[in-house]
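Given next, in structure tokens, is a single chain: the form predicted alone.
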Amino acid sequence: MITIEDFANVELKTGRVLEAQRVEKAKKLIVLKVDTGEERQIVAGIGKAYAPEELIGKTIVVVTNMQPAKLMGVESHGMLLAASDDEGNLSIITPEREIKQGSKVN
């Protein structure tokens, strides 16, 4: 269990996905570039359920204040946020309607 202070020190954003690719030799990994109100580039093992080519365009959820991770040589700054069910399928966390670019999640 964490605290509501705790969840209170995760930085959410909306960020669009301006390009999007598959990371080579991985089977799972996309290599997202998002502009969050700041460009940056995130990995996310969503490979499997997305085509990087309907990524782009979307406007996701990101933690973005996350340390960086190198994921398979690849260095990531944020995580996307994704919804996954028993049965494995997944799907991106999505704004219902627009908004502007870096909004803060609450």
Contents of the next structure:
Protein chains: 2
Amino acid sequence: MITIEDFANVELKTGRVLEAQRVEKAKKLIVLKVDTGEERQIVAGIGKAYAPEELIGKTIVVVTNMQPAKLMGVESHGMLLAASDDEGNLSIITPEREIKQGSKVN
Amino acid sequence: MITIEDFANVELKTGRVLEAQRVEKAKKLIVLKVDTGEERQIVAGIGKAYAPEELIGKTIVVVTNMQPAKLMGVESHGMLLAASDDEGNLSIITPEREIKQGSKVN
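Previous: the form predicted alone; requested now: the form predicted in complex with another copy of the chain:
Every chain and every other molecule in the complex is listed next, the one we just looked at coming first.
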């Protein structure tokens, strides 16, 4: 169990996908340029479920205060949220209504 | 900044809204019965942006391992995620594609 204070340490924001392309030699990985109020690059393991081009222009939800990491040599400054079930389906998470990029999610 | 391990402590799941009604004397609060793989009751502060009836049947994202809390005397076993901007707009967060309730979000 976590407290509301624990959860408040996680910074979640909406982000608009500006660019997306596959990471070389990594079928599962897509590198995204995202506007979450500021531009950032993130790497997401959604390449089996999504083609890069269908992500462009979409609004996603990003953990924006995650420690930077390198995936297959590519820097990631945040984590995209996606839902996945035990049958291998995967879906990005998106606001139901139009809302500004960089909006806080909580 | 948080680590991937910090974030892994937060359990997020998709949930299907089964029932929704306003909390008496609390204009902002809606009490929801949600199927996140198991049925649970949560209270969400989205009553200014959403009517209860428009939530029924929708898939939302819920923090499922939040310590239970009481809001205006009503028990809440989880937290609904919503995006809000500085102009007072609010939107629930939902999977872009059809996916089973109780799917893990990460």
